[in-house]
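Only one chain is included here, represented as structure tokens and corresponding to the form predicted alone.
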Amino acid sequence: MTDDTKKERQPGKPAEDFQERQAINSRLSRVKEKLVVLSGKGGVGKSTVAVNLAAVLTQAGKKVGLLDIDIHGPSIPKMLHLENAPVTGTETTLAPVIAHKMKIMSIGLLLQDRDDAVIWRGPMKSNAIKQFLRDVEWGELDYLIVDCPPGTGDEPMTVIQLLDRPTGAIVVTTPQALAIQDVRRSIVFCRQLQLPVVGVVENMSGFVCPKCGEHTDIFQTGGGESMARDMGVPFLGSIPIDPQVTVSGDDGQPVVQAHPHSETSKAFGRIVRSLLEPELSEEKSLEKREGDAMKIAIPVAQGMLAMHFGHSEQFALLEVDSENKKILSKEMLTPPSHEPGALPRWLSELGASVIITGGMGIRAQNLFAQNGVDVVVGAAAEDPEKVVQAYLEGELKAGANICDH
């Protein structure tokens, strides 16, 4: 589908269909990224993968929108406990459930009872999806992540002919030979749409205890990457099997927000820093080369490294040389006021590649990651002299982080 169908109406075309994406288009013109979750094989965890994708880009400060087009199966409600939830609007638009700072749009939240079964043939399932599309009012997002049914059947074909230039699929996979097999239809399917593969995210992927954190490769593993591979798509990452995403699903929770410290939120936190890799300017990657003069910003507290870096009175920023192991200069500066996001985007401006304290969350990590700032935490309340070169050196000693929340 080129622009041109967009933009003008084809002859032969009804006047409808060119006014109906008129209005779609209108309404997502303030959507910046459109990333459609795909899957040839059912049961492979694709709305999990969705919603907490969904959560951790929204710690990440990104404002964030989830709509769930499996008309049959919506799974989204129950997972977020939204299944009472009123939807509300008027007679030509509809506003979007909040929950978790993402904006949510499912058919589930449309029935009149959650046990009622939606028999529809395809063009009803179209007309739902394009509802979805023009009279939902979505307003301004960062990304709009769509949850698509198993397959390549009716749903995902509509949602990707009607989005406005989408970003590109991630496609979800087992390590499964089954699996892989289906999943290489939908990668052949978004060829033939024109739709960009963004990656391939491999899901239970080996088991980590959450007791001791070891992982078991309880099934092959693999077997999503090597595909990929073979495919000649990016590989997201894996994520492994985790009871703790069945209880937090359950409880109405993303795991990322219930779990924030687990080998699982931490698999999902990789894959979106590297969803989020190409924001960052070239400028700051230049400045991350060995060999290259950096900056390591150090919290402070009574001049001492502080334990916390939102508890900080100042900021050491030492300019080193990475190559030859040798702090340059050091400067000490004032924080501006700690608001959400202030802090991750003022270091970056001021070049600080790498931030070392002694605890932080998971929401600040995303953000310092998101402005390009590699995070150490665990250090010890010492000199900022001290630590950057122990630092340098290959030698600090980072212990647990302090942070919990």
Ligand code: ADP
The other form holds:
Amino acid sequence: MTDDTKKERQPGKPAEDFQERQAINSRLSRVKEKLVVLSGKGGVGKSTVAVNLAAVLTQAGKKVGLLDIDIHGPSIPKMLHLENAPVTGTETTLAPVIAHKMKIMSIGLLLQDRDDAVIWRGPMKSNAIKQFLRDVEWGELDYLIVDCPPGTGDEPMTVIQLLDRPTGAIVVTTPQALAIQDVRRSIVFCRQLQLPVVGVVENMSGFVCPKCGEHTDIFQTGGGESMARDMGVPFLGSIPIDPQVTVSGDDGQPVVQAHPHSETSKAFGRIVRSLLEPELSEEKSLEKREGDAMKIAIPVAQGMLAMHFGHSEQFALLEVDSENKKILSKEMLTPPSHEPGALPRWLSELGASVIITGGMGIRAQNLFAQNGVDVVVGAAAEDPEKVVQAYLEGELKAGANICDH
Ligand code: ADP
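Starting from the form predicted alone shown above, please give the structure in the form predicted in complex with the named molecule.
Full assembly next; the chain just shown is listed first.
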């Protein structure tokens, strides 16, 4: 998404598209940072995180707008008790509702009946999103936070494509492995749309007793952090399970306002600090990328590194400690069916950050590059562990790519 694609009319694109973009850009011209909040699946606390981050930023003196584009399940109005708040406007503009000093807009504020949106199809949804960006009087904002529906569907794609130079995405997950698998998809989705991932937030991470403050890990925690490390994106922090979050939500108040001194509010505060000082979390992620565990994938045929990446029976996935040049674990995995794009997607979802192979077609190499995965071609047909050890020692001999189709 370069600036030029936004500013100049593209050949073959209708003039209305161009005018629409111009109108959106002009409406949002005084918005400094545009953050999109995503999650792999519903119920992980994405809207809770969006609302509380917006509230902490407001407490820090920032001007904040919060846009809820979850057409089928808009939860922001409910969380802030705005279900009956009147929306005013003119023929061509809509005034955002002001609550807790934030400017709020949601489809939930406009529908008479929540079930009205159930029958909405793609074009109606994207028109609604355009209208939110083009017609709402956002004015001057330090942050516009967009709460998207879960997954990687039309709504997040539309909003990311319509925003001019969005700052990036905050991806919310929970410690459970399934959610973490889903969240990898969200990160790959951002990469495909060239949207930077500002960072991952692990919600419902351990339980902090509201009485004694003791932290108990109910589920295994830290999965979000290691997933972020594997995928080379910053980890912004974790939020504990806190019954006060739900109670505050039911009372229409963000927990950071209702209980500003709780562990949960402190955790939100730390996340906002790393948003306001991004170099802190960038340094953290770089440190981890360079010094800690990473995964290397190798196509295998008859136990040896395969010459042709796309035709291998199995893949060896080795977790390594690159700093100490050690192999930590090795798994043998069967790849999915051989259809275009399936292998890059599969390997990037497994968290591989390097592929070593004999040969790989240029198209597949480009797909990996887009997903932030390094590819080493021209390696010899040897035992995968030997290949990886040589790679870690900086002694891997790689010749020419033996496959260019
Ligand atoms: P999503 O937007 O991902 O669907 P929500 O933000 O609507 O998820 O949260 C789902 C439910 O989980 C809500 O009832 C909310 O109050 C609760 N919840 C979210 N985060 C926490 C937390 N850290 N501790 C306790 N309950 C939480």
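Residue numbers count along the first chain shown, from 1. Please read these numbers as outputs of a predicted model, since none were measured by experiment. Under this definition, the rigid core comprises the largest set of C-alpha atoms superposing within 1.5 Å between the forms.
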Original post:
Taking the rigid core as the frame, does Phe268 move its C-alpha by 2 Å or more between the two forms?
Top reply: no
